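Listed next as structure tokens is one chain, alone, in the form predicted alone.
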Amino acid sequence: MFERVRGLKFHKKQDVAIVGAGITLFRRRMNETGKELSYYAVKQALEEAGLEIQDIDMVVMGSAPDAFDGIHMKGEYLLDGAGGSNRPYMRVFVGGGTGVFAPIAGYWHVASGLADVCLVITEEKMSSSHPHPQSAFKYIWDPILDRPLNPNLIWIFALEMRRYMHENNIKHEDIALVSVKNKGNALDHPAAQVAEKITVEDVLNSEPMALPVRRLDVSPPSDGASALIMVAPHIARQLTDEPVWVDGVGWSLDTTWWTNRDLYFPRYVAEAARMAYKMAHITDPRKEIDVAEPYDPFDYKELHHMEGLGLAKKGEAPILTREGVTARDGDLPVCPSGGLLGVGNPIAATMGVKVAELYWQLAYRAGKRQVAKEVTTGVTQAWGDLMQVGTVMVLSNKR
């Protein structure tokens, strides 16, 4: 399929290409396993490299709570779904995170010169877990200090939300437009689980969770698969002649001790984003990112994200959002693809909305989703865990 460099030694790091992307439906239950769903998010991305899978050299699965699949230990287990078998096989993961890290984890593989293709899968089928996903999350809380007062995840973002709201002086209102944008744009996704077409009243009136949290506000647990493919340049340069380039990747992850944290401002997340951009050269991430995908399971974390990726001042993402800035025929058009609120939200297999969209869009492959201006480098972001986790990739179509 291609020609290969033999016995070539990296003595510096080599840039690294993504060439190829997969998605499976993203669905409240579906009746594939998690193997088979990782098969059909591989075929897929096989298909558009032009690649076949004798010509992967390792593979990277991202996947999140061994708790969802109900089976210890399960990178092991959904390695022949994902195309591991008698090949280097790894596992990350980083919770909501691993939606970016375990693309960051392909990088490293074929930066270091250790692959010249590698294979980035990401699996979660959350609808094993019963009677609620939510119940895979019960034992991830400290045992002295936070199990007693039998949290759950909405509980906690719902204070991170009050907090935001209160330090920012931010309306409900300006947050259920994110909610509104993102169901909107996910009408043109094909893998799309819960597009439709809302109003902000819809949302304010839609069913409390954990006020000031509603039902649309929220993303709905799904299951469904995702696939990267990432390659060495001497291997893009033959199978396309528009590679979208990775230009800075970046991970950070704060402490547990999420009590002992300002919820208003997701540090990690700026973290991340000043090790992504550093890499990338990128000094004024507002004037130089032309398109978006921030992590968006809430409606306020779309704004939180973008804040702390230096795409609005802190309070300023709200303003931006109402006055159509994010839209995807904005001056900078954010979760294009209908992120996680419309689209779906399985877990890892969020790459297929984030990283994966951010290829298809600076590849110009976006097709009904393809924003309107001309981009050139993107962003895309993953959260995770205890408010904790962030993980950065910054995407280019330009060498």
Contents of the next structure:
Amino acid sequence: MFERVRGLKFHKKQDVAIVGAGITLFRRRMNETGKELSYYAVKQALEEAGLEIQDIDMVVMGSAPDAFDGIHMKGEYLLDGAGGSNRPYMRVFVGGGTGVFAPIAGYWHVASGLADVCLVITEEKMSSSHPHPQSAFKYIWDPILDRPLNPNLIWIFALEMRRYMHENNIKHEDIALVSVKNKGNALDHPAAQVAEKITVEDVLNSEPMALPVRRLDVSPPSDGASALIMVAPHIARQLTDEPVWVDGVGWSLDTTWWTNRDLYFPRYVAEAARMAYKMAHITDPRKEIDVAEPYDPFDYKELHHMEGLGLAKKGEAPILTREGVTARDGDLPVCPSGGLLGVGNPIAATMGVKVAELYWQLAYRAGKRQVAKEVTTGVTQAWGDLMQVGTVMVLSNKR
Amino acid sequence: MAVGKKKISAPAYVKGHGIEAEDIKEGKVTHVEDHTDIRYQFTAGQAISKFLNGLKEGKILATKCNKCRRVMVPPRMFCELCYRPIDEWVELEDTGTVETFSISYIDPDARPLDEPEIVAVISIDGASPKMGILHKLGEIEPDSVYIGMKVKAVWKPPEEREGMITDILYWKPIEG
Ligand SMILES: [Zn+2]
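Now show me the form predicted together with its partner chain, since the one above was the form predicted alone.
First the chain shown before, then all remaining chains and molecules of the complex.
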């Protein structure tokens, strides 16, 4: 075997810029259908970019399990709200990883030269399924080996969190700080669902779900949509003085046999990051990345993913968090949006607090959420399927 | 394309109307209710069929790849890393090690459980390191469980076994 980074045979035909984004309110229940939510997000992104739907060449839709909506093949169902009528349209789906995988698909549409203007729209309406969206997650487990044990989705995260704490000697207090930070950051996000000032004690005393996971360690299920406009350089120059460029993309999946892995380190993220960093010519992420939006559906996951992204050494992310390095005014702001923990977790639609947030930060248009330091390069990432997919994107405002 | 050079000053705003569960219960929001009813019969496949039949006989069966030398459980017909067929079947011990665990207070619908249950990833003795399966622990207080604990399978009586993962009722700690 020889050492190499996978997935880099690709030679892009043109650079790709982001020139507009949109996000809807995130809530457990919304009075809009998924189509209507999609329409809102797309309209906002078009307005920000200064484009009309007729200017869009191709559309990528990202949406997670059909089981939430109770509509099979929901990519087709969502088409009209997504602005996909009568143009090349595709749906991509890698569970929770979709929030960054959908814009990666938008990237390759434009980078390859197939499209000059690509709309990426992500939607999730989790509240249709009851008694709880968790009920839909019963069907992601192996039907023969796992499902007879009556598993709950939270189990796998609890098992992973425990292993991470054990391997790196990390206390729950250290992990709870992530939830405190992100829910606090979300107070400045107009779309936020569970923005609040909380303390470490609040997290440790919250209702036990599957220990070590407690209620306030977890992001809430949500409904929502978000959109991005990705364009070729000659279009970007006509539209804005402040385009944000996609410097690198990466994705990777670890084995489906998740109980055969040591769960303390997200190898799927590390592999995906290697690909994205290589493409972006980043050799020392801790020094070269100014702001990060790693995927944080659980508080330990932000730490886990920071380590997978090479923003911290193994076991070091909790220390950086405690020292304030990851605060919005810190040396390496992490989840300045408020993340999934604070803004909410409509699975694929979290593109709005990951890729869109990074775009707003790098365009200096994040308003009250703008990080204190000067920013040129950022990384964002999402994670999903049966704990196995990592999707990574590096953005920058320099060319 | 009808565009001009545009200076954007503010991020996109937010739209949508949040509603409460009560609004639906009280009929304040127009909606319909539907109950999907689809039934499935899953094929266990070549490898897992043999594994399940092994459980019926009180055995834990694994497969081995001679190229990467992994002993794999749950067993598979091909090694996904070497991408070649497995070389042989081996029988493992019904003992193992707790790699990680959780004390669960909720059921699959996120409803509270009366009694919490202990779930774990247990690596099986005789398999390659970290080759674990998902299962439950019993005959132990939640506070006493730790990572690295040695455990042994507690089987259903032979006449009650069905060739399912639940033919092992749970795993209990090995004394000492
Ligand atoms: Zn092999």
